[in-house]
Amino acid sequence: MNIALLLEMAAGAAPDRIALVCDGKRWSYAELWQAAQGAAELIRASGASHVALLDESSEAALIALFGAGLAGVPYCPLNYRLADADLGALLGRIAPAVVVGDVARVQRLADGQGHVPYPRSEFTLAALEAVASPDAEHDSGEGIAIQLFTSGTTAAPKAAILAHSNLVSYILGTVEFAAAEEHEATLVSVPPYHIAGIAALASSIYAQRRIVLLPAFAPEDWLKLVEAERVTNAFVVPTMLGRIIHALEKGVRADIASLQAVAYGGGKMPLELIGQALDRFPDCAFTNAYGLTETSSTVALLGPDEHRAAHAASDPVVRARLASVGKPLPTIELEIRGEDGKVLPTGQVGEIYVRGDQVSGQYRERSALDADGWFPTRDAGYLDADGYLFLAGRADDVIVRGGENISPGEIEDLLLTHPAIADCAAVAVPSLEWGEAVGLAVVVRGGCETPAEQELKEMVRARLRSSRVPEVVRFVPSLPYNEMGKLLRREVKGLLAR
C-alpha cells in the first residue's frame, strides 16, 4: 500500500475539508491530492532518483511527501541547516533529485550533478498546474517511500530507509481513518527533516484533522496560532515546552482553552518541566512518544491518564512512571538486552531491541536487523515489573569507570533535584587511573546561588555511590541541544576539555 493512499482517501471521503493551514493559505483535501497527482508528474517526467526539500516546512513539504510516493521515488528532506560541505556531500548521494526549497544552494554546492531544483513557491504552482493523465499508474507502494539521513557521530550520515509498507503498518496502527471532528486541528513546528514531523503530517491526514504549520518555531508564535486557528492538538519537544511554559509566565497572552492533547519526544523530558505543564494545565492530554526514524517513529507510549496518575500518586512506584516512556505499542515486540546478547530480567539496564511491521532497521549502506527482525536501538534502557520502558541514555553514552558501566542519566537525575541547578550533563572524561571517570556540566538557576563541587560531589556520593562521583565538574550557562531536544553530548565533551 502506498502511504498516498492515505491522502486519496481522505480527499475522497472530506474533498471540501480543510486539510493545511501555512502562511494564512487553507488547502482542501481536494486540492492537495489534486497537487500531490501534478507532483507525480513532474517527478516522473524529470527521472529523478529521488526528491529532496531543502527547506523550512510547509504545504510543498505535503505534496513532494505524496507525490514522490505517487511516483515511486523516496523523499529524502534534507536538513537546511547543515553547514555547507556536509550538505553538499548529501547531495551528492542523492543525485539526480528534485530539489524543493534553496535553489541557490543547489546550484552553488551541487551544481553538474543534475538536480532539477524548484523554488518552494514554483514547485507548488507546476503541480498545480500539471495535468495528470487518467492513464497514470501510480506506484504500488512496494518500494521506499522515505530516506532520511542521520545525524553522522564521527561517521558519515547514514542513510536509513523507511518502506511504505513500514509507514503504513504504523499509520493503521495507531490512527483511526476519518476520526477527526471538523473541528480539530493540530499544530506541526517540528522541522520537517524529522521522523516525527514526517509521522505528524501522515497521521494527521489519515485522521483528516486539519494541520497548522508552524515553519519556524518561536513561542510566542506558536501560543498565536493555538489562539488564532483554535487548536485542539499539538507535538512539541521538550525544549520547545519549557520555552511555551517560559513565555506565559513572563506575561504572553494567548486564549489557548482550545487546546485538548499535547504529545512530546525527540529529547528527555525533565520531570520538573512536565509536572509544572500538568500543572499549568490541567485539562490538556499529554503523552510522551518514543520512537527512532528507523522504527517509523513511536514504538512506546505514556498515555494521558497514567501522567495524570503517576503525576498525583504518593506511590513512589507509580510516581516514578512519570519519567517512564510509557509501555510498547501492542503492535511492537521489545526486548530489553545485556553485551551478550541475552534478554536481562526486570530492572536491569541493557539495549532496547524491538520488532514490527513498522520497524524498518535498513539503511543503504546495510540492514541493520538480526536474523530474527529485531532492530538494535542503541539506546540504553530498561523495564520496570508492570513493564514500563525507562530510558537510560544512547548505550554509546554509558560511562566505563574501570570496566563499570555507568548510565548518565541516574546521575542528572539525582542532580536535577538540587534546587539550584537548572539543567545538567554528565559524559565520559578521560581518566590515568580508571580509563574513564565521570565529568558534569552544570547550568545554575537563574537568581540562585553556585553550588559548591565539593556539595555535588557529596551528594552523589551519598546518594548513589563512590564511582558515580564526578572527577571533573564545570558550570557553563547553557547545554547544547539541537532543534528536537537532544542533548548533544559530544560537545559537552568540549566544554569539559576546555
The other form holds:
Amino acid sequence: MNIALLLEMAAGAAPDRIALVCDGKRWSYAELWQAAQGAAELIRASGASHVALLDESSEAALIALFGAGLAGVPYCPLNYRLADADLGALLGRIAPAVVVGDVARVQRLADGQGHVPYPRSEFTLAALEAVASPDAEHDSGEGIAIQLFTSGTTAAPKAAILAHSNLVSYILGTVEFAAAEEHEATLVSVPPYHIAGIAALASSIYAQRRIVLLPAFAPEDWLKLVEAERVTNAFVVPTMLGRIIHALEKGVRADIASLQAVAYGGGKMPLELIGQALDRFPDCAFTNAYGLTETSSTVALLGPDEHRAAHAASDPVVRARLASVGKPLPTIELEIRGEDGKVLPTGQVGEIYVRGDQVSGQYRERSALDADGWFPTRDAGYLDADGYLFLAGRADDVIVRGGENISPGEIEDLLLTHPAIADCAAVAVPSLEWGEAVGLAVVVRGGCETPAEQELKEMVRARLRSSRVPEVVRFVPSLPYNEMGKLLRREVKGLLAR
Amino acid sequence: MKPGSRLKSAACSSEVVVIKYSGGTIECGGLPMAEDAAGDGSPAAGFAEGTMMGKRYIDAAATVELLCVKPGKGSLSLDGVALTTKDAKPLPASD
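Just the form predicted on its own so far, so send over the form predicted together with its partner chain.
Then the entire complex follows, led off by the chain already shown.
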C-alpha cells in the first residue's frame, strides 16, 4: 500500500481541517493532497530516480514525501549540515534527483549530474499548479518509499531504505485513523532528514493531529510556538528538552499550559534531566521512544504512567526504569543475543535484534537481515526481569579489554553521579597489555574544582570492578555531539589519542 | 489480488485497500468487490452493518486484511463470512 494513501484518507475525511502550520502559513489536508498529486506529476515528468530535500522543515517536506510516494520514486531528505565534500558524495549517489531546497549548493557541488533543483517556494507553487490528470496511474506502493542516509557516527553513511509496506505497517499498527481531536497539535522540531521527523509527519497526518513545524530549534521559539498554537504534543531530542528547561529557569516566560504530552528519543536522556522535567511539568505525559531508521522509527517505548511510577518509586528496580527505553511494541519481536548468536538470559548485555513488518533492515547495497528476518541493530542492551529494555551503547562502542566486554554506559552512568562531573565519555584506547582499555574524557561542571584523576579511578574500582578503571583520563571543555544529540565517539577517541 | 489493490463495493460507496490476501472472494454488502465496481446496488440483509473509514478488517484466521478508505452502508465478508475489525495498538503519540 502506498504511503500517500494516508494523506488521501485524511483529505477525504476532513478536507478543510488544518493539517500543517509553518512560518505562520496554514495548510488544509485538501491543499496538501492536491499539492502532493501535483508534485507527483512534476516528479514523473522529470524522469528523476530520487526526490531529495536539501532544506529545513516546511510544507515542502510533506509534499515531497507524499508526491514521491505517488510517483513511485524514493524520497531522500538530506542533511543540509553536512560538509560540502560529504554532501556532494551523497548527491552523486542519488542522481538524477529532483532536489528541493538549496539550489545554489546543488549547482555548486553536483553540476552535470542531471539533478532538477527547485527552490522551496517554487516547488510548492509548481506542485499546487500542476494539474493532476484524473486518470493518473499512481504507484501501487510495492517499492521503496524512503531512502535515508544514516548519520554515520561510526562509519561512512549507509543508504537505509524503507519500503512503503514498512512505514504503512508501522502507522496502521500504532495510530488509530482520525483519533486526534480538532484542538490537538503536535510540534515537530526535529530535522526532516531524521526518521523521527518523517514518522512524525506520517503519524500526525493519519491521526489528523495538526502539525506545527519549527524549522530551526531555539528554546525561546519553541516555547513561543507552544503558546501561540496551543500545542498539545511535542517530540524532542534530549538536548532540546535540556535547553527548554534551562530557558524556563532563566526566566523565559510562556503560557504552555496546553502541552499535554512530550515524547523524546534520538539520544541518551540523562537521568537528572528527565527527573527535572517530570518535576517541572507534573501534568505532562512523557514518553521515551527508542527506534532506528532501519526500523521505521519506534520499536520500544516507556509510557507516561511508567515514567511517573519510576520517578515516584522507592523500589530501586522500578526506579531504574526511568533510564530504560520501556518495553518492545506489541507489533514487533525483540531479542538480546550474544556474540555466538544465542539468545541471552535476562540481565545480560548483548546485541539487540528486532523483527516485524515495520522493520526494513535493508540498505541499497545489501540486506542486514538474517535468514529468519531478524535485524541486528548494532545497539547493545539488556532486558530486566519484567521485560524493560535498557540500552548500553552501540555494539561497536563496546570496549574489549583482554577479551572482556565493557559497556561504556556503566562507567559513564557511575561517573555522572559525581557532583563535579557535568559530562563524560568512556571509549576504547589502545593498550599494549590488553589490546583495548578504557579511556575517559571528562567535562568538569562549571564552578567545581577538577577532581583528581586518582579519585575517579578509585570510584570506578570501588563501585564497578578493576577492569573498568580508566587507563587514560583527560579533562576537556566539552564533548562532541551531532545536532541530534548523539555523542560522536570517534571524535572522543581522537581527543584521547592526542 | 495484490496487496495495495483498491476494491470498490458493488452494493454501496465502500472502498478498501488490500493489506493482506491469500484467497477467497472479498465481498461488501454480500456482493463481490472489484476494482471497477459501480457501487449502485444495495447491501443484502445481514451485510448492511456499514464500514468505517480507517478501520482494518480481518477474518478469524487472519488470512485477509483490508483497510477501509471510504465508508459505506454495506459490511465486509470473505466467502460469506463477516469480517471483524482489527484495532491499532495506539502508542502514546511517540513521534
